[in-house]
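Form predicted on its own, single chain, as structure tokens, below.
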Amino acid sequence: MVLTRMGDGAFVKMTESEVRKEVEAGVEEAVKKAKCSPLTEDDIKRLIEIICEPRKFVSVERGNELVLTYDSQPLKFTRLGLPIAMPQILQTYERGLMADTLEMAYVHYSAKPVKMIFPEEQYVVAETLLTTTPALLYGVMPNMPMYTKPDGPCENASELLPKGLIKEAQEAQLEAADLLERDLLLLGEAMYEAGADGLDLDTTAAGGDAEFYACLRAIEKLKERYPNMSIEVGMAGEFVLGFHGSLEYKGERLAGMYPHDQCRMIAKAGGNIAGPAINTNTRKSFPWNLARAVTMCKYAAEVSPIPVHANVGMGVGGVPMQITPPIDCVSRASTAMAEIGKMDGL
């Protein structure tokens, strides 16, 4: 018997044949939804081996290691209640945890409130750069809904749409998208001038296609201004929600885009790293979720003109939805993304 988990983290026992059925079903679901290529038979066999490995922790074969980037890196320590300043947290990641890259982030992790404290954040970025060596990105969540009432000046599309006010809802989203784009430009300029190597726009398009549109436009303008700025775009979900429904970027409709198309659009805008996020279904098994995630991500890496760093964490990338993801699943998901999904990083 194989001890594995469900998408909510609960343990479950399966036979190897049951694991295969779950894997095949996950692949089939990915192909159906994302219109992507399926895993090969060799891929499926290797994935089953990884899932059925009896050891608690599974890792890649030597030579298959991947570079890691992070979202809200210093906040992980902050949430534990450890009273350590952010520069020292990033030093700990570098020197104690051997991080490949570093990310500075404000505790709220949203674009709108950060602009109120640019000088303070610039100081911390500059201080961190004096004592660390890896590339340092400034991380922020676009979080376009913060620009809508009651938190912002724009009408709330989620309240207008149920009333049938489609045009008004679309106009409200465009207004919010414009404000978001302006703040991302201000943020990118401030942090790059402070010395940061670039930006990580994390949980992009959580507010739908208008948010994705604003981010793509901001990336394009930032790269025109700062060609050497590195920009990573981590997505919020496996497909772009069509809250607006009609927005296009460079002639392509954004609503409904799955990871392979998301990666292409990020590259078109000038982004350097694309981060697909495949949602975990808590009612399905870990083998089903992982097979589905690897299938979508492998195809995205095949068509993407830029490096792909799959999101592998709580509730994405095949990992169960838990605040502290179980290492047995995280290690298997990471190994599968590296050796089967052929990711450039995680």
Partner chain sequence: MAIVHSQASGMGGVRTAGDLVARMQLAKSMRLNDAKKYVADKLGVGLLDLTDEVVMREVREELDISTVYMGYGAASRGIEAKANIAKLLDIEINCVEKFKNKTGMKF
Second form
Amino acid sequence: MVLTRMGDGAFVKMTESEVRKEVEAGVEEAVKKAKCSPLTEDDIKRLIEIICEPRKFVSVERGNELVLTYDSQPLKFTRLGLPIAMPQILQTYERGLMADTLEMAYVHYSAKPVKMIFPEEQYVVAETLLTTTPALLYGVMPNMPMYTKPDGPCENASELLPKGLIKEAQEAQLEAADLLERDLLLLGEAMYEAGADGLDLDTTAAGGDAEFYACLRAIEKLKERYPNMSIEVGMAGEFVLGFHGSLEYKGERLAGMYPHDQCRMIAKAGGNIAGPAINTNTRKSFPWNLARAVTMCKYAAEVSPIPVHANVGMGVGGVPMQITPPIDCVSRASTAMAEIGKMDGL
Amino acid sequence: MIDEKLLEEAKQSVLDGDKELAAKLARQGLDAGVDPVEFIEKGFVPGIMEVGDLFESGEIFLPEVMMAADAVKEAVGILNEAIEASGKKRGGAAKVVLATVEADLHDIGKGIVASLMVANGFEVIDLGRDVPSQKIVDTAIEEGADIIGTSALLTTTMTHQKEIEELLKEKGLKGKIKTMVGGAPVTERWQKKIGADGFGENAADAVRLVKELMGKKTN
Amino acid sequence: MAIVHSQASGMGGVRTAGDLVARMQLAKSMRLNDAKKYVADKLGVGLLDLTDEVVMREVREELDISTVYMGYGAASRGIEAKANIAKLLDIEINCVEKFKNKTGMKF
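Compare with the form predicted on its own: the form predicted in complex with the partner chain:
Below, the chain from earlier opens the complete complex, with every other chain and molecule after it.
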């Protein structure tokens, strides 16, 4: 029997043929939802091997290693209750945790509040750059809902839409998108002037298609001004929520875009790395979720003109939705994304 | 028996968000002598359920969901009048109090759930976000709600969902007012642990859950 | 999470050549295999050497581009290492350019 888990982290025992059925169903679901190519039979066999491996920890074969970019590194220590200064946290990631890139981030992590304190953040970035070696990005969540009532000046589409006020909701989103775009430009410029290698926009499009639109426009403008700026874009979910529904960027409707299209659009705007986020279904098994996530990510990597770094963590990339994601699942997801998904990084 | 073609047209009018056509079909059905309850349940409701599924897979978007909701509202309004006039009764539409729990400012997911619930004809009292547990329970009592639905995006705030269960127990209302929980870190495992009545993986799942809980409700 | 990924699939950061490959992805949008080949060619090592701690420590010390060891006499670190990395990989590193502008140094 194979000891695996459910999407909520609970252990479950399956036979190898049950694992295969789950994997095949996960692939099928990905193809149906994202309209992407399925995994090959060889991919499926390898994925089953990875899942059924009796050892607790699984790793890639030598030569198949990939790049690891981490988001919001200082926050990870804050959450552990370790009161360490931000430059030291990044040094720890560099020298102790083998990070390939570094990411400075303010504890709130949303663009709007960072705007209020960006000179202080510039100082920390500049200070850290003197003593660290890998590329250092400044990370923020666009978090467009921060610009809507009661946090901001714009009307809240979440309240307008249930009332059937569609046009008003769309206008409010465009207004918020405009404010977000301005703040992203401000922050991008500030951090690049402080010496950072660039920006990481994390959980992009959490507020829907208008948020994605604002981010793409901001990336385009930042790259016009600073062609050497590096920009990574991590997504919030497997498809772009259609809160506005009809917004287009460079002639393509953003709502409903799955990872492969998200990566293409990020590349079109000038982004350097795209990070798809495939949601875990907590009621389905780990084999089902991982197969589904790898299928969508592999196709995204095939069509993307830029590197693809899948999000693989709590509740995304096949990993169970648990604040302490189980090592057995994370190591398997990490391995499968590298060897089957052909990711450029995670 | 209602003509299959009429049922299919009713469903399609909802999928197309065509309010005028939905109303026309409702009247056409009544003129042909169909059972209005059956017409709602087999024609318009499947339409709005499919709308929910299409939304969940990113094939249609919230504005289209709301247009579909408008179409259902129009048709069901006409058919409900006929139901009342005939003295018959349709199973009561659920009354749901929705909120994002205290200290949690994330209301996008809850907003989508509210939209789909409204689209399905439920009465939704949306208390917004960062709502204290006591206020949620008090409102449910005052409004005579059938269900309390709460959303939490943070592992640090989901504990308030447990608080609501405890408040309902204290007031002897556990089981009378059903509870459903959702949100990114929330799982069925958590729902069972705190004793909530249901867990919704996504908005379409939440709609199905309301229907299921209404079936189980004991007053 | 960082530890699990770094052991399961990571290149190894400054312990090996992970940071250099990452730089090429970020600076030039190079896909993984292209970035690995570019870095290996610039360092004059084979692809498998890029994740070999033994080879890469020696290479990094020789090229003065930082290692995880920061004791006295260690290879260049921080901004010093990045100035060397920019030359080695033939890319502009933003903070190195700023450092040059502020100090008037040319290298």
